[in-house]
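Next up: a single chain in structure tokens, the form predicted alone.
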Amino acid sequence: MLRRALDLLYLGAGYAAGIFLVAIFAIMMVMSVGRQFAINIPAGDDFASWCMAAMAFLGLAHTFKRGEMIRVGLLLERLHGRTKQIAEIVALGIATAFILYFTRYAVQMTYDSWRFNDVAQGVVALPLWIPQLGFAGGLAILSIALIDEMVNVVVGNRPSYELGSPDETPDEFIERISQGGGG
């Protein structure tokens, strides 16, 4: 029931994530095509922006996990066994100690913008706690992925951001690459 919790969530942050590029691009052919027809968007820049924020960080724990996420593996590839997996562990307790880091201080920002009432500089007086929530969250959602991530291999499970088999040949890399499938 909590592994089926937490695919639910890393796919709705995926979901958010891929909501907010077509609200991107909404606002930005709204914004070139209304030019045109006299239209503007209050802020529209702003807009974009924060939709941009929230796009990248929300869409960070889903694309971890489905292995689609730049990794440097040249020396975890090299590995085999107990060594590979004390490696993994290894890598993503680093991992996750500065997205926690980073997560702690985005989450604090947050908190701060809200009691203190910050607002935006723009043309729209948006209470700024509202935008940052999408790049907070993200980060969170992430931290929960790589603990998830760091739980599954420290109990012998193989990372489920490897994709293919550990027998994969070159050749079947190289074609399992250029059907779409991740690296």
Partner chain sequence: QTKWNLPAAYPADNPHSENLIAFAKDVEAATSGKLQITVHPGASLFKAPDIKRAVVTGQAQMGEVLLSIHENEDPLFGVDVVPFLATSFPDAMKLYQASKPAIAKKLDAQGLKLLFVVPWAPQGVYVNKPLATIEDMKGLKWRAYNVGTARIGELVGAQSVTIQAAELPQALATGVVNSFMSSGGTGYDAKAWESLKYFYDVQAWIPKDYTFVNKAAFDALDKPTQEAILKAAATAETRGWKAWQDKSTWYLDQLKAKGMNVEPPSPALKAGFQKIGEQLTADWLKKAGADGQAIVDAYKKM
Second form
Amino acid sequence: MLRRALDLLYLGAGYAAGIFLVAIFAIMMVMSVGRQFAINIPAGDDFASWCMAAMAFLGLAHTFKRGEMIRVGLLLERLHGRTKQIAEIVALGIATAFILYFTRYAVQMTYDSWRFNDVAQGVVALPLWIPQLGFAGGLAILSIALIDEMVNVVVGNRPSYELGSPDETPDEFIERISQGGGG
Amino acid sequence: QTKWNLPAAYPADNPHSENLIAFAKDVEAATSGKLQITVHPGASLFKAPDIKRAVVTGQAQMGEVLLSIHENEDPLFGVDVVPFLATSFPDAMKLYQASKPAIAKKLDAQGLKLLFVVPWAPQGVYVNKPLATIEDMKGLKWRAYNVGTARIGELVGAQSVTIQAAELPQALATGVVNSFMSSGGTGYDAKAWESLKYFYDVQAWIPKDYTFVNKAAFDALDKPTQEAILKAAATAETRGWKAWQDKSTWYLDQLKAKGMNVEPPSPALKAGFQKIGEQLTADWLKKAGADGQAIVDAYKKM
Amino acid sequence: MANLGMIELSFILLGVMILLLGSGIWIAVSLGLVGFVAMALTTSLPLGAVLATTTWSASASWTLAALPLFIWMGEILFRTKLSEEMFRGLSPWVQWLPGRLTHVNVIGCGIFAAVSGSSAATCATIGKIALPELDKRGYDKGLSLGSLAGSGTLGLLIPPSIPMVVYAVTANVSVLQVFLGGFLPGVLVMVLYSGYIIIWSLLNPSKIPPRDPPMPFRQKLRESSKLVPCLLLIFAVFLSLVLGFATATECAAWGVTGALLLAWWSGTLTRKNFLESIMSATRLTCMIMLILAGAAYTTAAMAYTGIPAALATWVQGQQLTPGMLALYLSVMYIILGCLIDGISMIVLTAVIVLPMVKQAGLDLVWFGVYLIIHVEMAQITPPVGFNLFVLQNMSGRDTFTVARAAFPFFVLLLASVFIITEYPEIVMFLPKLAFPD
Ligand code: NA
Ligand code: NA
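Here we have the form predicted alone; I need the corresponding form predicted in complex with the partner chain.
Zooming out: every chain and molecule, the one shown earlier first.
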């Protein structure tokens, strides 16, 4: 039940990120085509920027779970069994600590924006805490995904970011990428 | 020994940045190196929109920013960019004196101590065709980058176009935009003469950069160091105003030398702008309320 | 801790970076942590607040919004088989060259660079097409990965280019002039790459698979007619830019529109393909953006430490001729380029380098192109190189493996720096043609 809910959370945030990608595209096209017909999106550049930030952070947990967050695997790939598990726990522990710290201050910044009534400086004076929700929220969801993964590895499972089927060869990996799934 | 950071938004060779670097040197000399201020020009530490917030929250001890970019936050911060309120350097100085107490108080409430204020060059109109009257601006592709310029575009019947500053030169070159309002300096930096041939020196307003310090950081200094800062700040303010008066003429000469038609507005065009100016001043007064009215009254009395 | 020497600090940070990356910490997190350590050692400022401000400010960016769109465009083109057709259209013409289809990487990236302002997007788009195809035919993996990593960087040198815009604004020169200045050097780099591939192939004949069965001229033309939609797309995007329909950033959206139209026209725009292209582009963007956020924080931290400025001041103190200055700056930029991203590299050093460059009598448009080539090199040097990350993600190879494969192309970029320093006309010819003053 919890498992289902968490996976749905990561995927849902990932879809939201995808929607923001489409929104960036739509805003830019309306700005570009609109100019020919005297249509202007007030502060369109600001809205596109905010969509960009929302997209970048909301999709993080999904990207992480899918194993598409990159790292230098030089050493880890050579380890096996218990040593590998400990190494993974150390890496996950450091990453979790840092992202939690990051999240804490992203939330603080968003809260401050609301508290100080910080508004956008362009043509549309949107309160900044609104677009910053995607930033802080995306990081919070990534924190949850990292803790989730930490628990997963501590109980002895293989990290879920280690991709698809357990014995995938490099050729299969490239094949999978070339079929479009893997970024 | 104390080390401070001073994020600034404009390139190192901009007169504002040069003035800040001179200010930092003055402070260092006056305190025999006890306070070292590192200037980070060109938005290399924080970008313009983030500088004020960074100083408020102690991420940097000092900062310089074009205060009018924060006019959405508080209309008083936009007093410099009310069109045709103060159109010459002496007037801009008067407006600064009239508005200083109120603005310093606003900044103080956010934990900032205002140190000094330096103007930019007066704002004019860059355009691709001659303008005889304000009606000629109808249908222009007009760059709108803040509330004021968007409203001007709306009032003259131009088509507002949203373009980021970084993309302005390219937008000019390809005709995405064919008119915008800015100072002689910005047009010079953007090499406006490569695409636009006319600059109307309407002197709509004179925006100003405000340099401030985090109050807690300032209070933590000993008395002599504080005094050294205030003294250097006063020097920097005088130096900055002088530099920009020289510089604004220099910029216009440069535009002329590059083949632009730099002209004062015709009486008809000027009258048109004045009318818009009145409308926008009324707009602003409505937002800024009694505080705004008090500033304008004090200014008019000077 | 404030009295910690600059050199000690640099070594500590380098050590921390290597340790973190080596122990398999995600690259974005490692970068962020290095910035954290740098700031913690040198300042008493609120680290967390700086982290939040700089990362938010770096991500909420209009110009960056072109990146996911160009990536998405590539994802759409990939799913339409149009990418494959482009590959098939180019390949019959390079079969006779030693190195055969490897040249498709160079030419494909060169063509795509004319619509993309980003190196990572160019690398990702052409890589998606070419990597599996070259692999299937048994080409040497080192050569195909290396040439892709190297050629992807053409996205920055052949206009439009995001870092060129950043440079032009910082250095106060005309964007168009820098764009024009980059064009011929872009061609030069392509020639160098292809030349290297030819020589390598002549030296290693056994590592190049046999040519595809020969094809009559007519059929070659027919195959190449498959290139037409691609070229049309590029032409349309280029036209949207030149005719003033779009800014450099917005032409990315035109690229997506063009790609969608082509997909619809070729009947491959299924619902599934469309959704997959979005999610795939989203994940690749998120991966790159978190690294960019980490880099933004480290960049700010470095500005606090003063290390980049100290390095530049040291170069300034050496009393140099323009040629020597260019050489010293090259060394500095190559070292910086290993650690920070290209745009930060431009912004961070501009303060001290630009006045120095002016004083030495170097032309600022020329210097812009020179600097962009160093930014290109930065894309393929470890540990922080965006093309390496993209290819690591796409090929499943390690960053350092990809970097080793890319090393010859790094050397060729360096060679092109020497060539444009010796013959500045290569850069200045087009800008002078368009702006005769
Ligand atoms: Na390009
Ligand atoms: Na690098």
